[in-house]
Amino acid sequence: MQLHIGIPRAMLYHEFGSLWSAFFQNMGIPVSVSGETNKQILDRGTLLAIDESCLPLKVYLGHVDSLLSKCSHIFVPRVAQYHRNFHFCAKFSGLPDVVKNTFRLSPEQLIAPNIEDKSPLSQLQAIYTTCQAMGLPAVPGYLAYRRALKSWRADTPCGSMPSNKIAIIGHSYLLKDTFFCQEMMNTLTSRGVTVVTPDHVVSKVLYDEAKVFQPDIYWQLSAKIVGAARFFCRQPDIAGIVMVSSFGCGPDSLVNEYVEHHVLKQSTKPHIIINIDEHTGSAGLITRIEAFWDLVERRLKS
């Protein structure tokens, strides 16, 4: 079967997806990224996952399932760390095993390089593992990766932030998933509100903000959330803060409480925390966002 790489549009795809896609494209290998999350993908993932799985993992499995019929390989890297002071949640380390066992894939069907950290050695080993799984030489792979990395870094947010008004904070795999958050953002923008997210802030600023909470904040993506909350709470043009998290997320269940008591309640900004799961309907979500904005608007006029 001809090489054809499938990349699920979920979880860390929303952090590194353009880098991974560019790497395979630079190698001249066809790549398919699964489509936007929809009800069918969510339902399929929910059916495949065990009950205790968090919502992002259920969505991820739905995306993998949508790729299996057309791809020779599924790319599921095992990422442990990409910032020296924080680590990714354990579910990211176990992801290749979860995918392999859920779909009973052979080792040949799964490309799962181990990325311990962002050191050159770890990246070289990941490239070697990936090329070996595809039966390709490592040197062209390294050169393809270097080109992909250069363009990916050039796409990193420059830090310019639009003036005004509501900050929405959460994991990138929730905020960038149109199925879960697009309606929420559309509701605000239709009322003339400008929405800002952690993507509008340089990652280094977010991690520096989060250092204040070390060692309490251990997970890398949680650090970005708490860093964003602290940063946005100090910005005078941010009128309110919405935190979005998913039901069943272990780190969120702890970090949300921490952020609410140590950051949000210490500021004067109106805030709301929204937990979503596979049963969350858009109507209820829109109602809560509209009510929150009404509150913020009254605060601004008073």
Second form
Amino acid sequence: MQLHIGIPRAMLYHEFGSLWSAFFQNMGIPVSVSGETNKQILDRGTLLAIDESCLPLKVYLGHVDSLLSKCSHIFVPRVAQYHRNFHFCAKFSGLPDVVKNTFRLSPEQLIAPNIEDKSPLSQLQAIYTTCQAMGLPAVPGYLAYRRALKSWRADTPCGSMPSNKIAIIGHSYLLKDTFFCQEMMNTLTSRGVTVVTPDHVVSKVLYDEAKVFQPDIYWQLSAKIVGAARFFCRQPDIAGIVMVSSFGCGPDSLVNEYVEHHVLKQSTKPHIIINIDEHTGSAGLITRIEAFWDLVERRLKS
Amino acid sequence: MKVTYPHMGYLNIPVFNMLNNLGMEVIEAPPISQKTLELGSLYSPEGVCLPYKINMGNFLESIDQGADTLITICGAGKCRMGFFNAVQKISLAAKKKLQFFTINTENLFRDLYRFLRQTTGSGRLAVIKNIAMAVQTLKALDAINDAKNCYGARASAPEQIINICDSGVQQFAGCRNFSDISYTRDMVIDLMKNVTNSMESRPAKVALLGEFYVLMEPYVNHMIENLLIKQGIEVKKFVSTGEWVYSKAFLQSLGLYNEEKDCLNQARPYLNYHVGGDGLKSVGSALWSAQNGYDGIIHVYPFGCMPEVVAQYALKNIASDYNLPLLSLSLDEHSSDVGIITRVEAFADCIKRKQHCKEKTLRSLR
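Cool, the form predicted alone is there; where's the form predicted in complex with its partner chain?
Next comes the full complex, this chain leading.
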């Protein structure tokens, strides 16, 4: 079978996706990214996963499943740490093994570079293992990576903030997944609200905001959420804050409580925490968002 | 200053001795009960794991009795436990003015030493001696527990062994020096040995693995070890507090031992990375027991525990690759005694039948 890389559109794809696909394209290797999440992918993932896994992990497995038939290799990087002092949650650390164990893939079918931290050495090692898995030389791989990194950095948002309105905070793999959050955002935009997410803000700003909570919080994505909450609470043009998290998310179960106490309750802004799971049904979600917007609107008028 | 700490199995005995010997006023939380669980759940976020809720219940109950200084531990890699006290502080601080001391398990000895020196003002030697004694006591208690699992499965009256063990554990409350500890340990083990009639029988062997806290706390795991002993099944538990504390406090701080490396070698090829908590260890010990003639695996963990859920993916495959029965028990505050007992008994029956079939085929081959 010809070399064909598959990248699941879930989890960290939403953070590093364009970097990864640019890398493989620069190498001249065909890449497929799985489609947007839909009911079928979700159901398949739910079926494959252990019941107690969190929603994003279930979706991830669904995406991998949709790629298996057409790709020779699946790209599942293991990112343990990216920002210094922070870790990713246990599920990210075990991701290649979870995929391998679920689908009984042979090690050759899986491209699973191990990114232990942000250091150049770790990145070099990751490029080396990736190239070796594909049977390609490492030097052009390194150059391809350099080029991909450059274009990826150019992609990242600039600091300008759209004026007015509601901030939706949560893990990027929930917010950017059209299946989970599109409807929520549409409901708000149809009422003339501008939706702001942590992606509109430069990551460095968010991490700087999160420094206040440094000794307590050690999950990178949670730190980003707390930083975003603190940042948005201070912006005068943000009228309300929606926190989205998924059922079964370990870090969120504690961090939400922490954010609520240390950030949201300290500010005067209205806020709501919404928990989503695989039992889809948008009516409840929309009702809650609408009610929340009504509240915010009344606040704005008075 | 009235100190309190959360319960975990028989950990309270050496900790009480240690703090008491150094002249601290200790308020021990009442043993974990239904009330602890309900109280703890009431003051905890909904989706959090069971150990958090029970720790919270312990704290609330001892605060009611007048405690004002809480000792907690943190630092289990990427597991939620490291974040426990940051959130517990929020709802506890609303009740009363409290002091928190957090002991990092990555630097167990150093943190403990500092804490004791600071708060008790005792001499260096006394502090070190008391830490060493606490570790020794824990190891002795582990030895007694292991002996219970070994002799209990072989005895005609396992209840008797369990009783000896339970009352033996209480004996350690009054130990003042090292020879006391080893004397009590030997005495209790000898007592058990005398009650057992035959050491010849070969009971079925089950590996008990999973998350540290729920394995250690009998109230939470519904006394699963005793349940299995009564069924005539020998249990091997892969984690023990004494050994853990010893390796964390002494060996690791001297750089003589690295648990992670050991577990990694054991868990390959099913799990190749450290996933926080005890996930890696669970997979490693499951694989070890599969290769060393065990008859079944019981995996116990709190509902939604992140490292153990990752481990589950690997355990499922190990069980099917080695044709080994696997029972997964996910525990939360709603799991009832009856549900657990039924499942464990059914599992025991399954294992015994399997062993029986194996023996029969072996005999016919001869």
